[in-house]
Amino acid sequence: MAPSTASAATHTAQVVASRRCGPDAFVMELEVDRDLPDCRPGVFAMLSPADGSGPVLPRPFSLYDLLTPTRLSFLIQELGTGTRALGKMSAGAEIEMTFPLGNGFTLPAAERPVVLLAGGVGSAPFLHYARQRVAAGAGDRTCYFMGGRTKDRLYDHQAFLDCDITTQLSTDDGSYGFHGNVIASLDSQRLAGKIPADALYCACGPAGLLHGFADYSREHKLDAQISLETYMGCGFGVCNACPVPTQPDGPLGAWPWARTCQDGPVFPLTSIVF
């Protein structure tokens, strides 16, 4: 599938609602004045306040949910100037949004099992994924593993519990769900024979989690894809600020570097050095 950049457009979106979902995160719903394309989970938008109150460069955020043909949402963690500026936007405010951008996760045939794995706000690409799987009649073959340091870092987890998929929650401190990190939770289910061997594995989260998941996937020969949380300047392949090295013998090996914004942010592990 061609990159979503091919159908990207810049919109002036209106904030419909913004709700807190943890001590440092919120879900923002935006409305635009034209129908949005149907998108694979994992594509992203570049967002910035339309009034110029944010930084010069917009910030990238994975699509969280496509609510209607003209309404979508984003799960955002407040980490710096850009995300704090967005967090101050209330209903009626305007956001400059370029969307959809990048390549998303593979959506296999409904018969194939899928395992989704997220740490913290790495859950952002997976609500849309879960809903698409349920709509395809594959909810019973979709398992979602979500981990956080503490219960209040399981951002918006009730939205996943309300989906018709299997959801496994874990916390590092044992305050909720499985006591341990999300990879240990996944491993316990695999060892118990509760995950089919032919599943497609998709992961998103902080770098430490993704490196751990990459090592685990290679050790157990899993068919795995990851979404990189790489800093970006433009979001559509011009500034070359988001390179990732490629595997010489992989599908992107004709060039030593791939642009995360255009070739990713989702990559099969076989295509990059990570």
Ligand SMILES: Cc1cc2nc3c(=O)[nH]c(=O)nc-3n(C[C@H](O)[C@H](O)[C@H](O)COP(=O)(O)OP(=O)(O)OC[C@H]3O[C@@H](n4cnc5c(N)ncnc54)[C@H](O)[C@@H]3O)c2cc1C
Second form
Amino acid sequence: MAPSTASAATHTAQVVASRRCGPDAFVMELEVDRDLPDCRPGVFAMLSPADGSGPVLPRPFSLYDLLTPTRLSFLIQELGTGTRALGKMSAGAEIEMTFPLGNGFTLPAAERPVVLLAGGVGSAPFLHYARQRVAAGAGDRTCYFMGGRTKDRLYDHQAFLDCDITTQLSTDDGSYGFHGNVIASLDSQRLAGKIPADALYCACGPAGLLHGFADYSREHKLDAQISLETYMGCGFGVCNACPVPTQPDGPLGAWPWARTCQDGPVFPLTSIVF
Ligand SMILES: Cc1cc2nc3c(=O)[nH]c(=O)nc-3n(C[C@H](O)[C@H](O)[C@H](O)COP(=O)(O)OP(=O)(O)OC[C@H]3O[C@@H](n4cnc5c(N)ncnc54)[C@H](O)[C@@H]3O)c2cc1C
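Given the form predicted alone, state the structure of the form predicted together with this ligand.
Whole complex next, starting from this chain.
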């Protein structure tokens, strides 16, 4: 599978569809005029409206789904100027897109169980992950924990339920699925003996969730990778706006900083100080 940044290119992509999937989020499908590389889940794109209606700097978004060799989608939560500008783009509008960027999650051999864990739009990298596991015949060894504050913030969850993997939904307010956060949901399944001991764990979501998951992983000695959503300016290693401290004895070595855009956004927990 292609390493991402090395094969990155800038495209003028056309919006083919944009649909709401919650009070503050949407799924946007884009079409480009050349084949995209087949890339790992967890890679991202820098996106901005081509008509200049967004901020000067493009914004980073994880690949949500690779629908055809020339069509891909993104799951986007509206937060500020950049995401609101993208939310206004409808079919026919053009988006500047640099893709694929970053390293992505590890996809282990099909025999190895994988646990995916997401909060809110942290689910974005995991639809492509789920599809790759199903294509590899590993859907029955893939368990996905998806959490939201409320039912309507389980963004586009039907897409995951339609995949041939095990999906556990949870809401903080108990309005749907397990009542509690996604780590409590995972813990209940682990305690019930439903998660094999040799599973690889992959997580993405807001910083609070990732910190909670990092503590949980260390306590239970899980083999875990997390995808960080650190602010970034360029997306390809030039502006140095997205440093993350590394563990001197971890796999990234002695240099005290890694760049989230180029060395990440996915990091083994053992590689960073988090
Ligand atoms: C590698 C990567 C992948 C990402 N993938 C997705 C994705 O698939 N879907 C998605 O919806 N979002 C994703 N994000 C986050 C997304 O890039 C930000 O939400 C977006 O840049 C906000 O831009 P804005 O102009 O709308 O907000 P701004 O106007 O820049 O900020 C609005 C508010 O949001 C806060 N904010 C902005 N960016 C972040 C951030 N990264 N973390 C925490 N708070 C922030 C600001 O502090 C401010 O309060 C990703 C981020 C990274 C680094």
